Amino acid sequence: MDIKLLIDEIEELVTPVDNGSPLSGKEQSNVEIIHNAAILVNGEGKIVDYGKRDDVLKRYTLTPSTYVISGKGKTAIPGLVDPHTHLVYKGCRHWELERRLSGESYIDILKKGGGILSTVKNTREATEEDLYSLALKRLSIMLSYGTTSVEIKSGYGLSVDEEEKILRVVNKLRNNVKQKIARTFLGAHAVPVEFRDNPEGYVNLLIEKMLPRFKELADYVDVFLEDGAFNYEQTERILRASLSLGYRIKLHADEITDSKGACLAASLGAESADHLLYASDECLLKMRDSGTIGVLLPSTAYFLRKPFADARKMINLGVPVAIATDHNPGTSPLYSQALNMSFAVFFMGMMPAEALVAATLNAAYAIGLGKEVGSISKGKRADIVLLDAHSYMHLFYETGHNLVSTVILGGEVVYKRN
């Protein structure tokens, strides 16, 4: 068999137990440890074989062609998943958070012209090349922090050709990034201007005119329920829709109420209901019995100081459990799933093992990747993560701290620092 790369004499490798489908309850921290391990990788950039290094390589000759990457004194773990992120947008929103910190409401902010809204404008006003190249600078910062697949969201367009216009960058950067990426419709991400006093008009518009429109151009359909977006009749109607196209379906749900939205992306099969600071006992355990997977939203509410979701209750619960950074320039304009893995350990229960598990295996199955990557495993695209540590306990102990040394997307060496 062709080796193409060995990653040799590691001095830990750490990856979730994929049995085939997400991690939940206890099995949220099922992870591998092994000492002195190696990584075989073949010329198709899947993962052939790893363990122990002296098991792993005795089991295969390797040739003069096989590229060699040292990993004395690293730590190896599988290329890290942001399930939920807004990376397509112009414009930045830094003078809102003086205001937001001295108490100024989310709707006063709004009311002077800052807010989604704000990002719309900018954003409708910025060319198709403007929002690839800022996008395609934010992707490459994500990836020095280890992120090797996103899911990137619309939404900052709403109207045909504005949405239309951002999900034709989604694919560009999809078509030409190494990064693995899903592309979510979010066009129900507020009710424009335009339609201020029609909301069902926009809710018909999306139904009928966006959605047929983008079936080639989006895997997901995501939809913001909440008071002063969508409610829960529009929501079923717009992710009903969604479904009977073909599309498979995301819940932004019970952000600042608990407005039934677990419930609802629990009824509907959805692959995943994102935020849940205020989702009730009895629809998380409807999301548990669909396998609906809760992707939190940490660096969220650290910036907005809110109450952080419970994600003890959630794993004790059974939920199969992911995080994400929820990138955007209004309430989280944070890169780093590191980070985020320290918030989601030091602020919402976790241990260490399942903060890992929900960066990487849980979130790719989040956004359907599951089977491909999140894990070091056999088969796999070889999406691995080197880290300046000997144990990947660093990323908690020294959070903050940038610890990404290689970053190997498909078996092909992507990012080195320095």
The other form holds:
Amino acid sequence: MDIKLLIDEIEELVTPVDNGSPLSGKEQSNVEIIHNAAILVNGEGKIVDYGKRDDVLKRYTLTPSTYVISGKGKTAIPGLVDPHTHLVYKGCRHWELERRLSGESYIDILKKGGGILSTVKNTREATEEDLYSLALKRLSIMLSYGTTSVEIKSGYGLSVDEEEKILRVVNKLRNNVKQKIARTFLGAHAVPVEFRDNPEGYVNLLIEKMLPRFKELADYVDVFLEDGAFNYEQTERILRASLSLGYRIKLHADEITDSKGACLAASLGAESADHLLYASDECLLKMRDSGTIGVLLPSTAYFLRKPFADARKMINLGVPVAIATDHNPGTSPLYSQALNMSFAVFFMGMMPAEALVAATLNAAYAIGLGKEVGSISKGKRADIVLLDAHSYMHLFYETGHNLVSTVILGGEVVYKRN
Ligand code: NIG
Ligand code: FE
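May I ask for the structure of the form predicted together with N-(iminomethyl)-L-glutamic acid (NIG) now, the form predicted on its own having been displayed?
After this comes the whole thing, all chains and molecules, with the earlier chain placed first.
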């Protein structure tokens, strides 16, 4: 067996216990912690073995060509997975921050043509090349915080051509970067100004023209179900049409009001329902029964100064919970999943082990990558982050400090700090 890479003498290795499905309930905190560990990676960039270094090294013969990385004084965790971002956009909205801090609401700003619609204007004016380089830069910042897989949504185009332009950028990123990318079509992000008086016309355009046309460009379809965006009936129509075309589905659910989004996501078999600040217990239980993952976005609640989603309650109810940055210019200009894990622990009632699972294995399952990444397990892609810390607990203890020292993607070192 050809061992290409050995990560040796790792002070602490922490990984979700991977049983081939998302972890929920009491199992959400199932992590394996190994001290003085080693990880072996083969020529295909897959994990061959891991465990106590003395045991692992006994089982394999290394060759002079095996590359060795020292894990001395370091913690190894699986690469972080960010399962909900709106990464392709142009322009920022820092002036809205001041308006919101003075008391104006997010939805009021949107209804006045600001919010998502102002980013749509900037994004439509941008070239494909421009959008690509902006998104590429954002991905590389995320990498420096340890994020090795990212879901990217369209949704700042809102016309056939402009949504296609954004999805082409997403696909180009997917082909060119080493991070794993999941692709989501979110044409139903807002009703564009041209359809302000005819939202049904936009929903019809989306169903009749966009969905069939983007089949090769996206894996998932998502809808922003909310007062000021799309109503329950429109959302259901869009998601059913998506399912019949073979897309997988997700939903922005119950972010600002209880819109029964969690119930709808569960009844249609969505892979995730995201946000859930105002989801009712009744709908959360339906999510548990359908295995729909709750993707929580702590930094969005923080940035909008909203009450955080109750992760503790969801885990206690048995809903598999993941967390994501929601990176976007309006409600969460955050890059760091590590900081988000801290928010989840300090503001949402999660325990550190649960937050790690939420940002790795469960996050990977929320975007269809659970069998490939999200844990340090034999056969999985060697996406591994080394932290400058003797325990993963320092992710929470040293909140806000970037502990990432090395990022390995598919067995290759792609980022190293100083
Ligand atoms: O997830 N809620 C809808 N979409 C984003 C916000 C996008 C924006 O404001 O530009 C979110 O919060
Ligand atoms: Fe979002």
